[in-house]
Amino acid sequence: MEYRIGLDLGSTAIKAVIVEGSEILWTGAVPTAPDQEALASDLIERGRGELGLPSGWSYMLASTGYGKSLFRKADLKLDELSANARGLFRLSGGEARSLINIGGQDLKTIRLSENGEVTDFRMNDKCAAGTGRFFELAARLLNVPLSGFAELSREPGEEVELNSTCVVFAESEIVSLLARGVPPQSVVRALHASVARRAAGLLGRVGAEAVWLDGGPAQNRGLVEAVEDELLTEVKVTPLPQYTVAYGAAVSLG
């Protein structure tokens, strides 16, 4: 049996999936750091070991993401946009027509045809506001784990807004709100609303249907609900939204 590996060498994390047929057998991730090829190789070896596969196992590998060219042994290198679209379309059972991807340092929206072809896309990579890095920064400022954002956002507290489109100024806004005595739950709600507005602005509210959200922040149900409120439509999430791109690379191997 020949396995397929999808490797997403992203700006903040290296993610890998091991696939048999179209089924995900294993997923793993490590923070991005120098010598990404060695990190990725170690990650793949970890997956092999955890699956109990022999050292001489046979596989094909596709790389994608910012560092896709750094993994020289890849059988296929493809752009992140294509990998994202293919992965999400397959994981949604062909249902997805609109996709919002929140990456470590960029925010993308993709429109798909009924055949899963990309018909339009937009990207905001000018500033980290509205990305995974922004959520990590907010978590440090608030001293709250990212996993607690959804529950915290549902607690009562005054309503405030974050208006800055630059992460540096947004950080200052958060610090000012906390200094003013605004509770963390209010800041988290404002953060969710700010990211939702940015995502909805990129996607466009007209004709946004069968909307899916992916990337690591999609695990935050509070953010999903904020995007739903902004778009006035249901927003769905796959079980492993942070691995969609890596999965799309794997299934692109045929």
Second form
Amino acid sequence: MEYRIGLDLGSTAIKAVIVEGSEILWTGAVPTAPDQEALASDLIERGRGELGLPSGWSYMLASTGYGKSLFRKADLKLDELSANARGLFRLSGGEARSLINIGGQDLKTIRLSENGEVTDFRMNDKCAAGTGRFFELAARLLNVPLSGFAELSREPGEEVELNSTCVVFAESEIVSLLARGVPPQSVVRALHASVARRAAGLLGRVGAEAVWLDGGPAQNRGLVEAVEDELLTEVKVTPLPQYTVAYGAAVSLG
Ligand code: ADP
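Can you swap the form predicted alone for the form predicted in complex with adenosine-5'-diphosphate (ADP)?
Up next: the whole complex, starting with the chain shown before.
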């Protein structure tokens, strides 16, 4: 049996999925660092080992993400937008029409036809304020892991807003809120609302219908709920939102 591997060489994390048929057998990720080809090869080797497959296993591999060309042994190289649309459309059972992807360093919105084709998209990669990097910065300032943001955001505390549209100013805004004694949960809620506003703004231009959110930050339920509040509609998330792009690459192998 030939396996299919989707490799998403993202700005922040390298993600791999190993697929058999259309079923995801394994997923794994490592932080992006120099020598991405070696990192990706080690990641795939880890997957093979964890699945108990022999070293001579055979597979087809598709790479995507901003570093897709750095993995020279790929059978297919696919742009991120197509991979994202394909992966999410399949994983949503053909339901998704609007997609918000929040990556480490960019924010994208994609509009899909009823056949899953990309009919429109918008991207903001000029500003880090609506991206995963913004969350990482806030996590450091607050000294709270990203995995704790959703729970923290549900704790009572005063309502504040983050008004800066630039991540550098937002950083000083967070520092001064904390210095003023504003509790971390209020800052996290304000952060979710600010990213949600950006995502909704970008989506507004492609249309909000059957909305799904993916990318690493979609693991944060607090953010998902903030996007719902902003759009006044349900926002769905796949069980492994950081891997939809890699999955889309894998299933593009035919
Ligand atoms: P890229 O494809 O650009 O490398 P990803 O889609 O992999 O980006 O997302 C990376 C971002 O995901 C990180 O910057 C971080 O903000 C966020 N992230 C990673 N793990 C978690 C988590 N457990 N909860 C919330 N956010 C997370």
